[in-house]
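First, one chain by itself in structure tokens, the form predicted on its own.
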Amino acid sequence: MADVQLTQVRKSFGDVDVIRGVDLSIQHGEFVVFVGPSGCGKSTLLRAISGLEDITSGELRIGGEVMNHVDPSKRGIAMVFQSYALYPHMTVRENMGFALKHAGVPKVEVQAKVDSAAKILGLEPLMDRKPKALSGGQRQRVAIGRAIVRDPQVFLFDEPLSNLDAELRVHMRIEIARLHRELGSTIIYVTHDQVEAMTLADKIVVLRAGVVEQVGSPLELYDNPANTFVAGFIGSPRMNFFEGKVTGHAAEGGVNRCQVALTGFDKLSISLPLQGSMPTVGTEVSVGVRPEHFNDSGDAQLPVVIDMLEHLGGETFAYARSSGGVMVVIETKDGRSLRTGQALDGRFEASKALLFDKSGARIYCND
């Protein structure tokens, strides 16, 4: 079975670490995304697991087995790079196969096994190609191909598609998905781009700074974000946080509000529903509302002037600014309706707020 099992990796380079402490269990089959901003260690954590770099301290396992000092080539394993590190001399076919010629599978063997993977990724018209006759996307999949004829315990890719245009890393995602679906194999994807990881990950890992900062489905960390980090770093566009302060407590019809004042609007508060413990009086806090929960029918309001629209077709997104300079992001349908420069009461449904505490850690008290 292809599981990965981190248990306290460690990589520092010198006096500085880049992976502080990562537990982290992969089952077999699993689609796992490493994501998070330029420097947080995710290329890092990968390499460690591929064994081009050194884990400084704890264990890695692959299949049950220690893998620490391992060599790359016996790990079981097979890497897509960013660059697809093509031989330009070699057709479609050699590239593919040159792996396997150069540990000395028979013939038969290598042409039955590229011939496979050719078919799955759709490269049978270009096998006699050479890598300056074929697309960006095409370069790809034969890079994915040299992977897949190996028959690795886990494909590991470093962000395979950041050189491709906007238009071929969506149909490469597609590709990549379907790929997973008919190999059934472990899957460990480095990406910087959220959207990304949202479109292809069973479970995403988010890091920064070398540390684990949630571990979990796409929805699960969008719905429920364990701190401002992810919860503005998962979601596009990000999170509208709005700073305040906790002025008092009620309950209506059975159910505990929460009172903040919002800093930056004009002596405006709105009411939360809670659960559980009550932050206190005065507790400074940040109320976060994702610009797709405004609606026409929400029980709390932000008055804001439109800055600038942008229309998307289908939806709208209007960046708007309270009295006092407090930036809002507002998702609507019915954008062809609003000007810039216009005022605009931006309703929100209070009980779909989340709050965070002054660290930026989630107050776990939403109804």
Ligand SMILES: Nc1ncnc2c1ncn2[C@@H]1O[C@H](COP(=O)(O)OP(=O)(O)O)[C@@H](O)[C@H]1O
Second form
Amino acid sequence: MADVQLTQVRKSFGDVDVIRGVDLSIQHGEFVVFVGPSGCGKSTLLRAISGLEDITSGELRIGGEVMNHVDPSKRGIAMVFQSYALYPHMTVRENMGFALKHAGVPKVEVQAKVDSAAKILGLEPLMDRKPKALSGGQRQRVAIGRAIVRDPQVFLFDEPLSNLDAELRVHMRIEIARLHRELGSTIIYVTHDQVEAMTLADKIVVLRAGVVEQVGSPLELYDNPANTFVAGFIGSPRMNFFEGKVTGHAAEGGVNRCQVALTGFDKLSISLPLQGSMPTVGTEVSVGVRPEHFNDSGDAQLPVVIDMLEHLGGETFAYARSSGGVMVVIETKDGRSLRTGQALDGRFEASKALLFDKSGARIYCND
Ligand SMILES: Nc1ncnc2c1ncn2[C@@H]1O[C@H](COP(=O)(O)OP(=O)(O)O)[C@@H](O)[C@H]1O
Ligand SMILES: [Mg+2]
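Same protein, different condition: the form predicted on its own was shown, now please give the form predicted in complex with the ligand.
Everything in the complex follows now, all chains and molecules, and the chain you saw is the first one.
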């Protein structure tokens, strides 16, 4: 079984601490995605798991065995990079079989493994071509095939789709998801693209500056982000954050509500349902509202004027502004009649709004 276990893993380059104490538990067969902004340490963490980088401290186990000092070739992993790194002078077949041949695996066995991987990836008609005669997507598939033939316990992918155009990226994303279902192996996948993370992952690990901010399923992170960083990173367009101050509490029909006066909206106070402990009056908070949670039947409102419209066909994004100049992004399915300069009620469902404290940590409503 190929569980991957990280305990207080740290990685420094000289005196620069890049990975700053990561604890992570990955189950056999899980599809785990590391996501975060560029430079947050995703590749470094993946390379530390692969053995391409030593870890500075902490412990790494794969399949229960401590791997800290085990050679990359003996960790039971295979890595697929953004740059496909195919050998230009070799055919697809030779590229895919190279590592096995190099390791002294008998020719018939190499052939069988390469054929089987080619079948899974639909590469059979291309086996005698050289990389230069392949499209970007086909090259990426060969790079994946080269990993499959090694029959690894764990696949490591580092932004494998970043060099592909948008359409091909969607196509390859579906292929990688299918591959995971077919192979049932553990996959650790790095991307800075939250859509890729949301669509592929069983479990997303959100990283910021070498620290894990939150781990959870895509919808757990979307519905219940632990802080403004995760809330802002997951979901597109980004969640709106409104600064404000708690002005009072009220009980209405058995529901406790917290009143928040928002900065930049004329004398506007919104009322959010909360259970459990209320933030005290005067607490500075930030209210998070996703663009898609605005709709005409909402019980709270944020009056705005439309600055700009983006009509995508199926939905419209309205970029609007409050009287005090606060930007609000509103998503609507029904935006064809909207006009720039138009005033909107900005109705949203108060029960879906999230509350955060000044440091960005979530104020939970149901403790
Ligand atoms: N070999 C290295 N030497 C020094 N600093 C490095 C090295 N590799 C990565 N870094 C630094 O570590 C940080 C994280 O890099 P990386 O893991 O590549 O980020 P990501 O993949 O999330 O974009 C960056 O600031 C980068 O400059
Ligand atoms: Mg990277």
